[in-house]
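Shown next as structure tokens: one chain only, the form predicted on its own.
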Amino acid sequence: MLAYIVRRILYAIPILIGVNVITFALFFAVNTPNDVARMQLGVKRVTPQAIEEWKREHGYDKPLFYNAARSGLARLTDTIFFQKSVRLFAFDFGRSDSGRDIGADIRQRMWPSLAIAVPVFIVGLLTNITMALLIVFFRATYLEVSAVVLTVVMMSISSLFYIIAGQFLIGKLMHLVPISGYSGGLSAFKFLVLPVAVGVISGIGSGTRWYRTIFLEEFGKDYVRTARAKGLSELRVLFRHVLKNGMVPILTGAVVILPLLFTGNLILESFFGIPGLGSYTIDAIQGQDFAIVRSMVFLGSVFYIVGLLLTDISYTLVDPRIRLR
């Protein structure tokens, strides 16, 4: 197991380097360092001297990938890509192009993101599994057909519709909770109720349909027929056997999502004014702050790789037949 984990971590290094290269190339294919300087200086008629000064202060005065003016290894190391990317592997995110401490921003904004993402994940998971079990229990009936049609309709509707409808009905018409905003402490609850509810409801369609497929597949296996032959009721078959065995793919699918909870929900946070990592990323993209965009893409990649590793490990815990070598 330890050798497998070490091997996967070593595999992750070239993946992260590749992600950095692609992110870097895409950003500077659209914006040159001069464009970045003009946007950050925020004036239309900025002088060339001011641009060069800003680039020198923020480390954008070097070539992008290859420095032909230097010799030896410095041709690769004395570049914007190398000097901006290497410290990311030590989780030193440096400062944004606007001068803010990115690491401090991430530590501050991760808590509002988790305050939304964790309840949406837990409540959504329990709701979807419960709905899927009910549909499977009443399979081959009009109730199942109606439920399947409803889930298809729900998953076909954009999440923006749920956000706008929730803000209009719950926030504007009923005045039950604020439409947007955030505050710390216990008072944050009133700002989180609506986005959490919207996040859960918008995921019911796809989640329930996926879990229903898993449970229906389990119902067709031999151990279910054996359990029925022993005289077990449908409820006992459903909860003692089908649910237990169906939790293997559900657990592994949930584990891969867990690390990504830290990166926040871009759409929910932006529309509800939650100062989390999702809105932080959106603001950085709109402001063309490459330092923040690069840091968030790198962090998301690390979390995703960790999620895949945890998924492989969880397989061995829920299914002893699988062994990692």
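Numbering follows the first chain given and starts at 1. Throughout, rigid core stands for the largest set of C-alpha atoms superposing within 1.5 Å between the two forms. The model shown is predicted, which means the values in this text are computed figures rather than measured ones. What changes on going to the form predicted together with its partner chain:
Positional change of residue 53 between these two forms reaches 2 Å or more at the C-alpha, relative to the superposed core.
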Given for the second form:
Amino acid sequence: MLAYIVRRILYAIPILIGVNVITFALFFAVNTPNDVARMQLGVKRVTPQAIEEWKREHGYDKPLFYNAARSGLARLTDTIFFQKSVRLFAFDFGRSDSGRDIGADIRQRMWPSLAIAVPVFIVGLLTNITMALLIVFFRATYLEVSAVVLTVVMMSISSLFYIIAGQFLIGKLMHLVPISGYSGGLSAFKFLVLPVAVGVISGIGSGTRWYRTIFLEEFGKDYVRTARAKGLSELRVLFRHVLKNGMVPILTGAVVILPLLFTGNLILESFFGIPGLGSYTIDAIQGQDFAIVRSMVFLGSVFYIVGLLLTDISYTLVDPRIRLR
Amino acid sequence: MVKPVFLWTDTLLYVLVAAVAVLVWYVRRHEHLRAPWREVFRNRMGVAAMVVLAAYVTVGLLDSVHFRLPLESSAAGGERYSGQVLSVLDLLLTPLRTHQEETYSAPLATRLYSKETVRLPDGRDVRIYPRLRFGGAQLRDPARDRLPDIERTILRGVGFALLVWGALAAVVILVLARRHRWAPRAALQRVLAGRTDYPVHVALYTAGALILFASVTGHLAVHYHVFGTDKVGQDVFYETLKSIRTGLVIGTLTTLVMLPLAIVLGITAGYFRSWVDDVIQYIYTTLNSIPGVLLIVGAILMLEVYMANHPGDFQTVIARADLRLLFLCIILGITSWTGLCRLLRGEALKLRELDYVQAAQAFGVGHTKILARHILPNVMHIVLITVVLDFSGLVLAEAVLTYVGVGVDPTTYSWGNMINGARLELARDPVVWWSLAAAFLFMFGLVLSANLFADAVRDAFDPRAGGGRRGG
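Could I have the structure of this protein in the form predicted together with its partner chain, to go alongside the form predicted on its own above?
What follows is the whole complex; the chain from before opens it.
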């Protein structure tokens, strides 16, 4: 088990290097370091000296991938790519192109992101499982048919519609909660209710359908027939047997998104004006702040890989037949 | 004569249509391929969804035949053409396209939505809601005549729709009667009771609803703005109809782009195992671990810079916007092929152990031939299911991406652009809701029918009935 985890972590390193190569290539195919400097310095103070100065300060005064002027290994290490990437691996994000401390920003903005993503995740999971159980319990009735149609309909509505309709109905017409914004502490609650509700509702359609197929698959298995043959009531079969066994694929499937909750929800955060990591990323994209984008991509990849690892581990925990080698 | 214009996405759509036609021809000749399709056509939901999709596709294809009209003053010398690129749909919708108002106006309104200062004939300035230039312009006294006129128009629309639908139903029933050698009357009864091989009555009812909608809106649209007008006075109904093509292009061309990559890499990884598998797995894990939106953002920024540096490559605004649309499809394809690739790899891993593949290997059949003859045909149902399931997700993704600012060009008609433009107008008082409503309604229609169709296809093709992956 331990050997497996260590091997997986080592395997992550080439993936992260690959991710960095792609982000660098994409970004610098668009902007040369000179462009970046010019943008950050603004229109007024742009002189060739100022640009050189800025590039030296921020470490952009080297070749991108290959330094022909040096010799030996330094040809590869004395480049923008190497210098900037190595620090990322130590989770030292450095300063953004506009001079802010990215590490501090991320630590500060992580909490609003989590404050949205965690409730959406938990409430969403509970709602979807309950709905799916109800649908499965009432299977082969008109209730099931209409519920299934309802999930398809809900799935076909754009998430933007849920956001806009929610803001308009609850925020503007009924004045129950503020339309957007955020504040720390307990008063955050009234800012979070609406985004969380919208996040949960927009996920009901696809989530419920997915869990329904899982439960239906369980219903076809032999142990269900055995349980019924023993004379167990349908409710008992559902909760004691099907739910328990169905939770295995559901939970292992949910584990993979757990780490990604940290990076926040781009759309919800920017629509509701919540200062989390999602809106941080969007702002950085629009301001073309490469240092932030690079850090967020790196962070996202790390979390993704951690999620895959957690999935594998959770499989062994819930199903002892699976051994990791 | 008109001068045809072939945009990149047009050409690719034609290729796609040709490919679908070839596929249909091929499937019809092979019984084992026809059987699951017959299942799809027997599914009532599937048939209704197909009729609606067909309507969307028709509008989209009409909007994909582009040309430039000759200028009228060109009689003297050689032919000269207008700079404006039009499509067949534009010609059909000429009244909608040209009825441009000043600014916002509500659906079926006769006056502008906001007050403006107007100079009366006697020289005084007053602030009133001015009459629209086209909306209800034929009415003498809008306050009194508007509602009766709208009612009359709707009735005319309903009547026309009944005529057209009746004719269509009669033709369908007569064809059925001829094919099965039924008496026409018996055929009618069978269709009404649903006692036909395929649910013809469902198709007819769906078509009837569509014809009714088209006829009523069509009759109204001659004199009114059915869905109002937007900020610059453009008819919203026209905008949302034009957006259909963008949605279809994104939903179909993206999969066209990603299919070869996903299929080739997926089945080779699963079939060859060893280092090939390692390399391909490395590629897709790396691509997958980059948040998709960021990858798209990077690529779109790159394109914008390229376009800014090479303005000479694009003759018209529409060609430029079209290239951006195509590029968006390509980049969406690159970010979304990994899921299918992983599925195909898993399936190929299973297939390579099966007896017939082992037998082929023992006979010394080459790898390429095994892949093409034994592996590929047996994973095609996965490909098909993925393609139809992905379609609706891509249509929805367009709106979100456009909101983030990395979607289609701002000059392209798309639901994302409509929503984005109208989003802030909800803060006005009274509310401007019609742009949003029209965009969401038409997007919903397309996505819903695509989802229902996808369900029907999956039920028919997936051997594990009811099982499957998360849709949409």
